[in-house]
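One chain comes next, on its own, written out as structure tokens in the form predicted on its own.
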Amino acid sequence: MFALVDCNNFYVSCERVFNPALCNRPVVVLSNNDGCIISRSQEVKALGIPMASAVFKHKDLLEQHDVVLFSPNFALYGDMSSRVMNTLGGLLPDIEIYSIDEAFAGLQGFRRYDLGELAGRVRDTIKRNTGIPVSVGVGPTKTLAKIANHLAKKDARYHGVCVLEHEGDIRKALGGVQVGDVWGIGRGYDRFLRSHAIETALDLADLSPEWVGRYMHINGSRVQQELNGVSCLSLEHVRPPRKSICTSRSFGKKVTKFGELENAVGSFASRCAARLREERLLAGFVTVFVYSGSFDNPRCRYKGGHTVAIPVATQGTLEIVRCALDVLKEVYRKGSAYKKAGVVLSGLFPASASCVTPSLFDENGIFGRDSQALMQAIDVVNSRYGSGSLRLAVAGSSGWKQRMEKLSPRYTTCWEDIIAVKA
């Protein structure tokens, strides 16, 4: 048996933990630059405002219902996610963190337990320890656990916990789930299946395996077997190796000066390098891309990008930033107004690998022990005093900083924002 623990309206719930006055009020969290809606409270969902929609399209409705808007506070959300997952790991030790607000858990060691009672205890403990409400779905496969979680979240009769253990309960549940809501069925397969009068998850489960294999291939066959209680997807305790690391942002205003664009690319490259060191990886290639506004005059639109090989695979900020800025000079076009830029590191492999060929021309120790000691010192300072406390001069935020006009305090990650209680 598997359990799927999913946080309810996670970003909104994080904001409510430290501001109880927001409970029962309509709340949304916006995307970068406060452009689109990425998290909605139940009150906002009831208004019919769709996910990922642009804020300006619903401005009148948001004002009419006094909806509270927040800029994304990813430092807070990431820390709260860690607290939820740590609590869950203490209750169910065999877990797979699937996303920032979801985790699967194996229940093979809990066969003697009442699974409904166990799931309820997990839900109550996470709520008590973190303040974050979660829904728990339990099923004999990961796909059925997903469906159980969907029901636990959408149907108030389940009170946040749904267990699909017996065949009759499973088939009844599958009959009430649209085929497009099944985990692993994307929009393309949804349209295809509906064109063949396959409307529910039960219809998909009852199809001929030969037909599914012919038209939906191996992935579709796995989904069907999972719906029929045959487990094809095990827990992933080790995340697959990364193939690339990317940092990109849309700017708060259009950038026309090369110096401002240089600051942005330098900042993105520095963040990518820091993530490399966190995951103990080396990078062999650097890609830089820049975009002008999508709604600009067609004659002024521009998309540029280029990839170069790093002389020696590295995780050092100095060399990665140097390469990124060299690429930027190649893709930059004077006269364009840029709206977005990004840096991608690829050709990744473990820093412990012995296949790194040193350079004969590394006279300044860019790739050697001196560079490693410098990077370690920078990481220690930034870990203690906050990200960006110590950075390269080129990695500034002048001119391109994102618009975040409704940002809440970083209650758990910044000393200045910690709530003070006076008795």
Second form
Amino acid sequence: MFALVDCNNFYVSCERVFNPALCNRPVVVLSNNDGCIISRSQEVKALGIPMASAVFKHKDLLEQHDVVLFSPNFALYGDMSSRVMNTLGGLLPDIEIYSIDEAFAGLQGFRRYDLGELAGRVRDTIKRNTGIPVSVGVGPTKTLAKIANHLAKKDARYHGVCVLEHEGDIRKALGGVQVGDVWGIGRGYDRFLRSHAIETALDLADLSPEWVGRYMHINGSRVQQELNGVSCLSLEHVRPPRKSICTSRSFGKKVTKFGELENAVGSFASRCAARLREERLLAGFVTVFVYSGSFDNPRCRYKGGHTVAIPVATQGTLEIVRCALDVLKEVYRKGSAYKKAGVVLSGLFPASASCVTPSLFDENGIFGRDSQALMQAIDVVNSRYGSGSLRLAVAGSSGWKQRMEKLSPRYTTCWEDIIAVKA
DNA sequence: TCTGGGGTCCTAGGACCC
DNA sequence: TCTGGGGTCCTAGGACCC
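Right, the form predicted on its own is done; let's see the coordinates for the form predicted in complex with the DNA.
Then the entire complex follows, led off by the chain already shown.
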């Protein structure tokens, strides 16, 4: 059996932990640039405001109900996530951290336990230790554990815990779940299945496997088997090695000047290089992409991107920024108004590996022409004084800066922001 | 006025090899 | 009249996840 532990309204719940006055008020957390709604409290869901929709579309409704808005505070959410995962790991040792707010757990060691009681204990302990409310779903496959979790969240009668163990219960539950709510069925397959009158998870489970294989390929077949209790997806204890690192942002206003775009791409490339060193990796390729506004006149839309190989795989900021700016010159088109840009590093492998192919002509190793001491100094200064404290002149923040108007304090990761409690 | 940011995997088709 | 059989690699696009 598998359990899926998923935090309720995670980003909103993090804000509420340090500001309990928000607990019975409608709250949302916005995306970068304060553009979209990416986390909603129960009260906001009840207003019918959908996930990931644009704020300006709901302006009146948000004002009318006095909804509290937050800019995203990922420093806080990341730290709260590790608190939740640490507590969970202490209760259920066999876990896979699946995303910032959810984890699977293998329950092989708990065969003789009452799984409902165990799940309830997990829920109560995480709430007590971290302040974050979670829901727990239990089932014989990961996909069924997801379904159980979905039910535990949706139906208050479950009190946040749902165990699907026996076939009759499972089929009954599947009959009440929309096919588009099944893990692995996204917008595309939802539309396709509904056009064939397949409405519920049970309808999908009962289809002929040949038909599913033909039209939904290998992943669709796995989803179907998992719904029927055949486990195809095992617990992944170690994260598979990362294949790419991406930093991209939408701009606070449209950017037309090459110099401003250069500042943005320079800082994205610097951020990517810093993450590369954090994870002790080397990169072999740099991609730069730029978009002009996609919601305006579609005729003026421009999307440019290009990838180059770095001569010798590196983790040095100077080398990577230099490559990225060269690529930017190729993809920049004068006259376009840019709304978004990004840098992607790929061809990654561990810096410790002996598989680096060095340059025939240059003995500088994995930092390219950059000095290792310089990179270390930059990383140390930025970790002590905040990222961006020490940066390249080209990695400026003029012009393209994002809106972040409703940011909460970094309660758990910054000394100045720690809450003072008065008796 | 205003529309997120980060990932992974699979498939089809084309180019190329012998 | 008749035109092989076996591969690999790369890319674009589409699907999905949070």
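Positions refer to the first chain, counted from 1. Here the structure is a predicted model, which is why all the values come from computation and not from measurement. We call the rigid core whatever largest set of C-alpha positions still superposes within 1.5 Å between the two forms.
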| item | value |
| --- | --- |
| Residue shift check between the two forms, rigid core fit, E330 Cα at least 2 Å | yes |
| Is_shifted G176 between the two forms (CA, 2 Å cut-off, rigid core) | no |
| Core-aligned C-alpha movement of A309 between the two forms, 2 Å or more | yes |
| Distance the CA of V288 travels between the two forms [rigid core superposed, Å] | 2.6 |
